[in-house]
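One chain is shown next in structure tokens, namely the form predicted on its own.
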Amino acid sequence: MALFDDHFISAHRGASGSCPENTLCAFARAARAGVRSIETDLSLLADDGFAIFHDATLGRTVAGDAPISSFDRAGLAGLDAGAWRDPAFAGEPVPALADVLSWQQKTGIGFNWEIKCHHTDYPRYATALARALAKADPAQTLISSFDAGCLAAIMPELPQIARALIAETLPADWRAIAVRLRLDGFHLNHKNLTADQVDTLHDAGLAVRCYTVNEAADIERVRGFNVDLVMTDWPERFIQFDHISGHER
């Protein structure tokens, strides 16, 4: 986990404040800004590959209403993930995980893969993800999800890759969850986080990473809490906090 420990600013779905989210365009913009890691979403496809896609169905960032799970990798080429944002981005495709892994090899940027479990066939997710990430460098890879059941299924398949549970608020039984899932840390909504919670989690040896922090005042506040990392839609605005916070890139 050395890579995820050496910086403070991570790009949320790429540089999604200025580019269409979860696209290679957004990832390239984040890379130009100087980020060391990117958070992005993985949705399972019909061929057991993964799309870089947040929602269960089309409609918000891609025209249509079909489930993303009804597509295979080849079918992603026909989806336009950029036009919703601005005509200048028209034609920007929905990437496949395999495409982004190839891009990662060229850039050395770490990825926090948020697994979107749109259904509860957890063994299928786990088997598919283990196959997809079989050659991934654990130092450049982090798996996260809101779904504890999905993380539990993934754990024995990819024991070498760190895991984090995402939550709006810190669960009351967080200690038991962390032990059961062998978590590296928690990814928490910065709006609901307190300094005491950060201290307690750190005392337990757990990382605390925050989403989605888009205002300078909020970044200053959670930096004061000594959180380990923040995910932001605007990495190009806040990358300087990597140096101010003492995290050297």
The other form holds:
Amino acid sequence: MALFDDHFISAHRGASGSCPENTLCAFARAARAGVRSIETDLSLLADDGFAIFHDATLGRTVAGDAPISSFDRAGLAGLDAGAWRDPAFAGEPVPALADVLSWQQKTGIGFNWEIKCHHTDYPRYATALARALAKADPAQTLISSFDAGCLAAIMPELPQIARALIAETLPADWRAIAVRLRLDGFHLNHKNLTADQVDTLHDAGLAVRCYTVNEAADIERVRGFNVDLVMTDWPERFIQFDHISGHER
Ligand code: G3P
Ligand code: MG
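Compare with the form predicted on its own: the form predicted together with ligand G3P:
Now the full complex is given, and it begins with the chain already shown.
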């Protein structure tokens, strides 16, 4: 059975439609909705720990303009990742990866760690990630990235963890990339995906997961393509698709 093959709906940055993205609040909301996996973003910190954080710099979700890489784990506690969404979320911290791994142990929810290398060098990122995920359960852990170079650096460090390349559009040389990086699959933008691509990738033994699918009609469409999983900001709206029969995987 392929990784995360027992479900169809995965939470993108947690339940980020209703909660501030990439926070424990968003993850808890996703868990309450019943998801069995969560996609989130990992940014390297100054002390070689990781923040659950999408962007290279503050500004969009946290006030300020400093690079996230200039903080250490202790410094994350002073960042407010909730107020930008609503005053009701003020004080919601930027989680450290260690906090989320502890939460994962309690909940048993799978994680798709999207590695955001930003401008850090690949060997440093890979060494730090291998240390952080040394005890991660390969059955509940996936690493994905837009950055093939970062995935290549991770490969020898965490050979037991499945890898996927993220792409807005399936690259023409996808087969060579999949062989070189020993990929488990591709994570593709649903807007550019075709049923033929899904069939071809499945025939090659690759999983096809797609992002970020926030409309019921789009979920129906890609379910018709037989994609393996969709990442959505609204797991609480779409979790029922986990239980609709007839989705062959
Ligand atoms: O992992 C899929 C998706 O999250 C990639 O784009 O910008 O939301 O991290 P982004
Ligand atoms: Mg992401």
